[in-house]
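Let's start with one chain on its own, the form predicted on its own, as structure tokens.
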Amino acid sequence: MESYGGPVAEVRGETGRDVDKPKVVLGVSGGIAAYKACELLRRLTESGHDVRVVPTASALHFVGAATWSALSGKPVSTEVWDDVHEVPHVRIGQQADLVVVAPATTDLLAKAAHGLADDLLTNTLLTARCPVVFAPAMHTEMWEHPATRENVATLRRRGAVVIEPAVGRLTGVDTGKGRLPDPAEIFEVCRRVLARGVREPDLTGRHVVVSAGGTREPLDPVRFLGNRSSGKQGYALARTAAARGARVTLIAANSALPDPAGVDVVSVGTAVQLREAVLEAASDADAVVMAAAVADFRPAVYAAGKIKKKDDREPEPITLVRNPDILAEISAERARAGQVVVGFAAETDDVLANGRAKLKRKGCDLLVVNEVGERKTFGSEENEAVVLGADGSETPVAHGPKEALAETVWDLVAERLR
């Protein structure tokens, strides 16, 4: 069996059995962010992928062929005329399990959308029958131009995953949307797309809102009422939705996790702030997933100065008031017809019974119920849950990575959106 014109790369498993490495084509187009693709290449190769780098001629002005060859262990070419007897302009795309272009410039996106093939990378994109991921990087004005937006829409409609650029420092003194997402986060998108195989990105064209983290209700300038939520499950939901083609708005409450690639992040602190952000984002959303741990109560009075001990006297009682019930509100007043609303229920006892009661009380379509505790769920990389449906369905999710639960949630959401 041949791959990229040479023998298939193999790795030896723990049992001594040789297994094929997933074959990835890393396309690099001519933008200043090309140097960041070196980090993406390193992550792909070190995680057991067989990677061939296909740069454009312009990309080699930023990072030379010798660098790509040394990091990938494979020859690098931009031309269809090199090694013609191996027909690289056809074989590379045909034999790939994934093609990822990072950075993808305005010019590259335009060529891909219009089927142009004037170099090895654009030929590879036309012959690929595997999932394709584009990670755009360009100035804000280029990203926002109607021509670019139409090209992106065309690529997404054809099944490609086009990651939303990050917001941040661009070239020179410019700042805005158009920055290449962090290579570690692009890698996570690639890993999830590869895991799904050749299935179409079923959330393409959908806008989804995910809340994550835990709200904090301030008592005074230094203290707050909070919870143990790390935000990891919500971030897994956001990353997974992006890998399935969705436009994702992540409402993050007090999380220190890195922004997922292709996700618009809105940072909030309190339950009231979370409500305002969710209602605004949900106005045009196809689905809202409330994974954040929202405080049920907040102090009735905020102390302007630090609350101090006074001799040996007991502290004054803290009066609490109810926070708004965001899940019940958005379930009762859907912003658009057919909007799917998903809630989370963290329970410590009578998990399913309490979950069924909460599902009925909140009025959402799906409720993810899990048992929590000091050593369960919060802060962990893994989760275990049962997803209850308003239609009476129950979908158990075995103990495993939080992204596995995220995939199940989006499977159920996609089913209802159809």
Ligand code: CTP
Second form
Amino acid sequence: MESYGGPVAEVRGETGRDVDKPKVVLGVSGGIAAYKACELLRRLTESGHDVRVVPTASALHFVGAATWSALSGKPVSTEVWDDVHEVPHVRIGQQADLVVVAPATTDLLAKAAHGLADDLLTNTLLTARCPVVFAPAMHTEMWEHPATRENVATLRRRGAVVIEPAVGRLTGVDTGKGRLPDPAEIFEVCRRVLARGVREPDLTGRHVVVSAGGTREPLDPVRFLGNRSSGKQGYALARTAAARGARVTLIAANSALPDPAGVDVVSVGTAVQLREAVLEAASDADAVVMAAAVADFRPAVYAAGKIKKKDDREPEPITLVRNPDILAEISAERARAGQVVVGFAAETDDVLANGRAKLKRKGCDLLVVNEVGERKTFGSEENEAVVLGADGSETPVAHGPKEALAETVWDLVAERLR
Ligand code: CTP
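Please show me the structure of the same protein in the form predicted in complex with this ligand, now that we have looked at it in the form predicted on its own.
Full assembly next; the chain just shown is listed first.
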């Protein structure tokens, strides 16, 4: 079977089996990154969405109508004058459950912000009453231009999710901010926005900091003391916050996971580096979530050369010293009034009692307590937890995907920010 699924989608449409599928409009505007939207389209159709592609005329310079039509299994038009009897300029937007524009050029953002409607995509944006996601891609100068900044701010204020572009290679040999994020990660944003339905992105205008992964404390140039944290829960928190409109800084300790779309990722190694990065990012943050597994101790001495075994002698014991407790520090010295601080506690026994004691000791507002063991939580896709509040609240989160726990954490944070 053709893996892009176009013909299959068409057959489903004829037999009416598309009826229950969420309807997604994929708008494509005229930038070189248009080819990446093919991958986004494939992910959307293969995960059970009914996708209608609406390119702009300029987009067709980069990827032709035949490609969009074959991949989506639907007709493709850029103008309002085709199939006028079906009133497509109104119907496509009205029927959509989600509109995602990827890539969104600076011109498209300007038209959307000002309510212009000179083609099918801009008409669709005006008739849509569903959530709208823009994934901008352009040169850094264009992204940073005050005109673009104001248009993006307008769109966000009206409830759209505008994903921050990634930093990296641009069209030519130049690099900078303006690159379209990985289509797999744009898909993750779409999935989350669709799941939230018509609820407004409630973290728009907020800056949130999430730490993720596990710190490594070096013994010598080739060895370290580490832990088994995969970073999945922290990344799920970052992805979810971005889909709810937040500006997100993710401080990632030794994680191999891909950068989430729209998230500013800062890579660190040790607990001391993590502390520095968190303190810097937290200075203007509305919320800080410490999901990283931070080593409580580090070797007192770092050997500049590799530690060698000596045949006739027992190994030297390793002396450890305490690392700073970042969660306790940022809880005690809030960088700004009303900042919400969230900690995580991994416990093996007396989970709730230990959690309550830890919440008090650390001084944070919320503590996510989960039980860990050989096969539980570390590296797994799922989680089960209780979120304890400093106000005495207790919110159980049933066993399920890490993004469900992330949604609950942000619900509780958003409540406190209000
Ligand atoms: N944490 C931190 N700095 C540290 C250690 C932990 O900020 N040096 C944070 C973690 O990111 C997590 C929370 O504190 O949010 C709980 O970590 P945990 O290791 O469970 O707490 P400890 O105080 O180390 O308690 P114990 O080892 O006694 O269970």
